[in-house]
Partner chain sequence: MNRVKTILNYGLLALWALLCLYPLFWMIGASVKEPMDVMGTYALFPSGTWHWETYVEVWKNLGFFKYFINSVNVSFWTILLINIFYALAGFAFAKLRFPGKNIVFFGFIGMMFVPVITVLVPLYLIEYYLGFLDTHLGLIFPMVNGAAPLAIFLFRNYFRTIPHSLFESARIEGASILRILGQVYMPLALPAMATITILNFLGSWNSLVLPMVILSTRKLFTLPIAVTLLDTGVFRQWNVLMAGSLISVVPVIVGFTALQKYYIRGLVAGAVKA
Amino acid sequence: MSQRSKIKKQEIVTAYFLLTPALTLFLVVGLFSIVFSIGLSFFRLSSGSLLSSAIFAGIDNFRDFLFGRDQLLTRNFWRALGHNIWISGSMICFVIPLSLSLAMLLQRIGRGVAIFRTVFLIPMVTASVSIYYVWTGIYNARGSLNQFLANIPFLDNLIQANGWLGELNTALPSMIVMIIWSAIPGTLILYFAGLQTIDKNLYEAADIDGGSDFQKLLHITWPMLTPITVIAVVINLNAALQIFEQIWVMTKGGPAGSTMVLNVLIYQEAFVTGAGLGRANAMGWSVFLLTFIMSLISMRLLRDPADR
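Chain above, on its own, the form predicted in complex with the partner chain: structure?
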């Protein structure tokens, strides 16, 4: 064997040696779960029963929630999907512009950048059960939001007697406000990092040509940040379609299903009512497909015009 091919072979052996821990875990925990779960979505079994009792059901599980084979489940599924879409839309419409504006304001100041940056990251850092309970308290019937409104003339008719999460028409918007609040830091910090990579000379050139602040934003900042906007849209879209913990802790999908989202429905189907592990998996992969397609679409739509 020549010296050269020996070195090559050594490189291959070393590479797979280095990948062994990661690959082992991936095969056992990752790939197996994924394949198993896709497989399960074509079988009928309830969570109490053994795997050996699984019956092949073809696409029945999908027909159950997509085409009304199970009427109640179909209605719940489409309603939950609608809520997820509302959340996605609101996240993209509010998180992106608010984060960019805040990042630009932060970029402009001389003193105190570090302290503001630290504080601005708090909603992301604390995004957990603890902070969801705080918002539950703020939205409570006797919580600080209602108490605050009670003290402002003309705003006291906004008070929600059953709490902001207890009324059919305010529960979802209240959840969305909280979701936006905790999603801003992640996007803000991406934009903040991105702004620092823009060449200052571009702005100076625009100053010489007499460009206004708005023109600079439109023709320099926004196009230069397009790659980050793509990442931000995909991340927020994914977060909106995968939302679970907030809803689970704060409303469990209630009142009367007005904040029900897909993942809560799936979790209930699989672990709470135990009505069908198969159906839960089928719903989960449908959500995955939707997330994947929407991510691809947004990447195409936002692609740099120069590459097109």
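With the form predicted in complex with the partner chain done, generate the form predicted on its own in the same format.
Shown next is a single chain and nothing more.
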């Protein structure tokens, strides 16, 4: 064996040795947890029960919430899914255009751009739970939103006596506004970085041809940012389908289930009501499959036509 081969073999052995702790952690914690969770979704097991008491249920756990075997759970599941879809649609319709608009505005600002970037990034660097409590205070019956409306004569009829999170008709829209606000900074960063990669000569050529700002946006900026848009849509879609902590901290799915989403329902099923860890795992994997499929569809629809 040549000296070069010996050195290469030693490098491979060293690499595997250095990777062993991470691989061991993944196999013990990550892969085992995934396999265990998949297996548990086919068993009946209540919260706090021993594994020895698990009863094989086949696909009954899935039938319980998907096909009406448990009518109350099925109704709650599809209602929660509808709320997730509303949140997803709202994020895509508002976060994407608002983030792009703000990114373009930041690019045009000369002096003081660092200050504006800092302001826009505040939601990302602030502890999330503290943000949720601030928004809860804003939406409170005696919060700043109601006080603001009370000082405007023609808007005082919009005041919510039980708070904006305490009314059936306003709880979910209020949550969506907060979710959009908190999602904009991350998407803004993506678009701002993408704008820096666009060749300025393209805009100069458009100016020579007499192109308007809207035409430059439509024919240069938007097509060049298609890869960024695909990433932004997938990230926001996944965030909307997997949303949990905002709802749990601010409303816990209330009032009367008007802000219930899938992950909150799964958490309640597993740990609050203690009805069934098996059923909760089954719902969790259903949400995973839904998120995966929606991400693939989004990537397919937004892909460059030349690559289809």
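Here the rigid core means the biggest group of C-alpha atoms that line up within 1.5 Å when the two forms are laid on top of each other. Just so you know, these numbers come straight off a predicted model, no measurement behind them. Numbering follows the first chain given and starts at 1.
- Comparing the forms between these two forms on their rigid core, the Cα displacement of A15 reaches 2 Å or more.
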